[in-house]
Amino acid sequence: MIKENNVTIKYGVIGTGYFGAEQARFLSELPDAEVVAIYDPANAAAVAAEIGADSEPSVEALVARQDIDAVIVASPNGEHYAPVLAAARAGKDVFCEKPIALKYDQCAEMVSTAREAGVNFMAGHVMNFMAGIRRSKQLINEGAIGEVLFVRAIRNGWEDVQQAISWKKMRELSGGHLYHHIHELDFVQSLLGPATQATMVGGNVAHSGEDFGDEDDMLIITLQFPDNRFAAIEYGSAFRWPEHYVLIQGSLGAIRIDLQEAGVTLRVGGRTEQFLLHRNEEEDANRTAIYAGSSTDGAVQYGTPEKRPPLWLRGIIEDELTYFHGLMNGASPSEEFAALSDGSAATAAIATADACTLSLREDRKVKISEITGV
């Protein structure tokens, strides 16, 4: 429920984690909010006391406190569903860590119970408030590059044994690389529109055992779009020589988004313009470190609630967080982020997301209306 302005907005928070513990900070510290209750079974204490918030024994009893205005849902991926549904019906607006479930239907079903409860629902697709993202879509909406034909992104690199397995490598709570990893899939549509068909194929070729998770650890995937465009997404922890980033080919140039060696470059013509993909060269100049010496796939991020996240991480989460905070004290959703506002452009990922995982199964292309039904 929107409040009016100059008026405290009081969160709970579901899931305190490495990354929903530094969600509950940064809200506690802003001047108009406050972190009042607390739900997470394994963590939820030490981030209580921390920030001075309560700590409720389950979901139920911490969307049913009348003091609370708004959950943040950042528990295990494929414990989001149950949450929101509750929260929103409640009447409590939701924020809903990527991807917001792992199924299509769950998807569809809880962006329609926050509309019909008249709730704010919004993704954390926290990808798209990087500034060099914001940027790029800026110059391809002014046609810079003319008309978007392809684009490329690869997200993989090499994973050795962790000292425990973490839930991010069980398929049934994160739904493995393709689903957790959601953002490039999440942008690609954001540039291209939803795909119509789908093909991927892949499987675990170098993390089976006792020693790992049981997600597939390199997949590859075809997508086709209206208007006879492309693109091309690789994901996984079974390449030694990782590679991030997103190239994006046009009509009349091209820009290549490095998420590795940050920082982005324009190409038109014979000129070339590069330009920051966060907010700071400081920021930029962290990730970049952070990457050369990781020894996961540079894709992951491992930690517990007391770890705090790399800088580059902290800010686009103090954005995030910002926008929806926004939105919670009466400010319109901007055209920028109106499809992460409403869940639409979450559910529309994961739509595609199913198609994938569909034509790995049955080895074939999949139509994305198969999964939607439209």
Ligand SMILES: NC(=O)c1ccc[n+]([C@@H]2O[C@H](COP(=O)([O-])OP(=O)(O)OC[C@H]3O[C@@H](n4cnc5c(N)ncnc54)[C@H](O)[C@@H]3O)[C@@H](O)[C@H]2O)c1
Contents of the next structure:
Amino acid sequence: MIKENNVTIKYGVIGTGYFGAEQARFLSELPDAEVVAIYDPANAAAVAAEIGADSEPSVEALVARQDIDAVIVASPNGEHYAPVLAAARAGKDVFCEKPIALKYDQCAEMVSTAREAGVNFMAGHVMNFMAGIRRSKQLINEGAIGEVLFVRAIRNGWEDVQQAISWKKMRELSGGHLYHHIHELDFVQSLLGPATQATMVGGNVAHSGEDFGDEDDMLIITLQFPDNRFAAIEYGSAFRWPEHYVLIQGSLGAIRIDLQEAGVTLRVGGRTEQFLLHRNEEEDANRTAIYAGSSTDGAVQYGTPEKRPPLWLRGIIEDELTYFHGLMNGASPSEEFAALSDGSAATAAIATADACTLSLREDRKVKISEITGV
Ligand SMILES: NC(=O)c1ccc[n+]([C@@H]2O[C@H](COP(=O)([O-])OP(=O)(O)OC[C@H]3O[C@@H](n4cnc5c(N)ncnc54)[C@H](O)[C@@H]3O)[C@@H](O)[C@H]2O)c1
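What would the structure be for the form predicted in complex with this ligand, given that what you showed me was the form predicted on its own?
Let us now look at the entire complex, which starts with that chain.
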């Protein structure tokens, strides 16, 4: 493909299912980018033909290509670790879908390998790129709601029997709700810093049996932070009354981010102000309509390479990959996205998730330092 600019960044994409295919499509349309190769054990042919990329037979073959500058990893969650290490060791910059891995130790190794190789290692935590989330953080940084004292994040709904059991419902490949939807935990920590202690209760309360995967469908988390700050997070697919929101309680006011009927409300004293969750009214309306029509757990996006993500999600893919592409063109990480650009925020989120998992298993409160060793 002939690009207009002199410098063309060349990408490889590992995993071209629902999400990776869309990322490949977006990158292949940028004037100074080219997707030259993809690897996917099952869905490569159609995507390769659509975007004019080669289909490689393995991760090793893809990362060995001299013409690839950066690799996008969008395979199932449990299949991120090996390709990220292989790509970084081959000197490729990496953008990795969330959760970057399913164990803290693996995340830490991915971060240090990328650092030693001198390559970017960005995590695809989409919430960071939502316009309303960015505005909320800006307002908080300006002191609009005072000190953040407590955050409640809820992402739940009801899951019916599906035609086939997706890897997204299997613990070994997805990590279950907490890991698969690490977004909310990461967002909480972006507001309060890394948690110091965690508890989690829950289990599989309504989805046992051969029709379902083996993930827990009800998880209830409490987190403690320095200076007497707290958070509570709920995840699951055993909730008949779906909820998806983040409520940030400050000493002067509060912000409620509604991810179901998309929109954000700032409340200070008797005054309220509302703003969009996404980039425009159309994207917010698109999200609201999808959630209103969803009969599944209100959170999992089932897809195939042929199915395009909804408008609002394509908007975020555009924004986050434009940012990553900027890094590839030599831009320095912005202060806002610095912890996202080197994998450190994603790693801190998995450390806390691992502490939650240990808490559930051993029925006790767990210090995050038990996981990280510091
Ligand atoms: N940020 C978001 O909003 C968002 C949304 C959807 C998916 N995701 C993430 O993107 C990733 C992919 O999810 P998806 O929805 O596209 O799933 P998917 O099942 O549609 O696609 C996964 C693809 O990976 C391929 N694959 C399987 N094993 C592989 C391996 N070992 N190496 C390379 N490819 C392999 C499969 O053949 C499939 O084509 C996941 O990590 C998921 O969490 C993020």
